[in-house]
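The form predicted alone is given below as one chain in structure tokens.
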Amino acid sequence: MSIIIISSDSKKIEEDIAEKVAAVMDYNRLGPKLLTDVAANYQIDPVKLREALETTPSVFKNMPSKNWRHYLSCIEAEVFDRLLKDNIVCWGLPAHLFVTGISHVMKVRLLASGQRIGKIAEQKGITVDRAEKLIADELRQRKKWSLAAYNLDETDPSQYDLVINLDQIDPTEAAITITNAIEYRKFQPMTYSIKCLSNLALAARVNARLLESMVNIKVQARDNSVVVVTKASNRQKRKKIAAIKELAGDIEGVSYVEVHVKKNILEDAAENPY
């Protein structure tokens, strides 16, 4: 009754293995095919859901900030969706960065820098000092990523509860010893790890209705209360704060909100430059 998260800096390795893991345990799916799902519950073009997980946002993209917060805060929210019902091995998604603070979820990071440095050479036709540097910018634009979009460094091993290095461990070994240490007791399911759960899920489903119009908003939820902290100038808070219910109190599982609104300085300095 566990949820296994597994990421990599090899994307094929990373999905291999945890189809192996999902075989074995007999548990459900959960890769980058929810995008589809996501693009149509927000009606969100897929490939600006795809361009939102790899790059950061930009002008010259076409990514507004605005945008990229919303794209990812709907693929939250659907993610946390599928994982409240468990026995879930996930990948390809960034749920290994979201999902904090929950036991019953053990985080898995798959090294295979090494293994692949030879084969991008070859399919490249490039030299193995080349390659070594393409991954390496490889990394560098993940660790930019995942500090853009979650504040946490996706390459830091100690973000992970099991880590792997695939230049020393055969990929089946690697299934088997995540097979094993998920029946460790401490990622076994219990009331409280699931509440919590429930409270991310719920505060995801707000976040993601809020920020298809709004900007500068954080969600909590515990039980079926709801605090969201935002921003407003001194004219804009009472309507800010009636919007926020309004739409915040329409989601299922909702039944109080609260708002708590910090200054806007650029936004009064503005209405009130003397």
Given for the second form:
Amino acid sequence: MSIIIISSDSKKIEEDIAEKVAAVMDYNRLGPKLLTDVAANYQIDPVKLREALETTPSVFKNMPSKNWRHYLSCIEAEVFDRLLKDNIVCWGLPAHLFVTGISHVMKVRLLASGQRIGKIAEQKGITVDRAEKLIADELRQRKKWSLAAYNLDETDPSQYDLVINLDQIDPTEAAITITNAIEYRKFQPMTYSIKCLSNLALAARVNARLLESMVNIKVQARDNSVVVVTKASNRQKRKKIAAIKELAGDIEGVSYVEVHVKKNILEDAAENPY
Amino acid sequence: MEEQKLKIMVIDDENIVGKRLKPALEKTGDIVETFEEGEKALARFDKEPFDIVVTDIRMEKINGIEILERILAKSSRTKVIIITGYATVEVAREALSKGAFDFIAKPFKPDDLRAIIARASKELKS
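Having displayed the form predicted alone, please output the structure of the form predicted together with the partner chain.
Then the entire complex follows, led off by the chain already shown.
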């Protein structure tokens, strides 16, 4: 009755192992195909969603920060919605970075730099040194992306419950190790962890709705109450609170909305320059 | 045939928790005893085992995890439910690993605890 989130620096490896684990456990699969549903549900170009998962915001890449945050929030909301159903193997999505504090979620990191170096050198016809440099650059980019998106370094092994080096353990053994580990009682759902997950799911739904038209939004949920922290100038404060209460209050499962507004010093200065 | 009443022990060093939970849990006709000290609760358990033990974690002298271990050592059929105002993933996983039936963060509604007790009761009868 648990959730396994698999991540790796190689999408192919992630998918191979996730498929093996899902087949053995008879778990549902939650992979990058989800982006098609996100695109349809939130009316977003799927190419933009994929781009948001690869790049950090930049005006040069036509990915402003406001859109980037919104795209990621829509992916989060959709992932949480699926995770509420339990018995899932998830991969190819940044769930390992935003599904935090849930005891029945086991996060697995697969390392395979060694074997990837040889393959990349062969496929691209480059030296091993050059392939090593390419992989190091990729990891640097992923670290930069994960820190910008979720303030977590996805290349840091301490973020995971289980780390497997596929240069030493073959894929079948890795899948067996994962299926055995998820049987540990500590990864079974409990009232506390189920509640934490449903709180995160509600917060993600509200966040996705608000980020569609706003910036500087942080949402926390507990039971059916949500607390939104935002920034606004003195002039905009009342209007923004009313808008947040209306949008968030409209979302299924929300019965109470509290808004905390921090001063937006830059906007205040722009409105009152003297 | 009359359904057998459950014997429930509530251990929490905050007096108010026991005071509030006792009437809420007795509504279903079960027998509830409350304790503010772990030692006294364990001494009572030695005399007569309980079906369900609801215990806080952070308490002076004996903490809830130790109570969990000692209760299960005495009676493996007893269902131990952990309640805490300091819930973390690590503590929750430790409690479950050591045999807790369930784990719930404070504050909670009496109905939430009653739902857990109903599940525990079902398992005890199966």
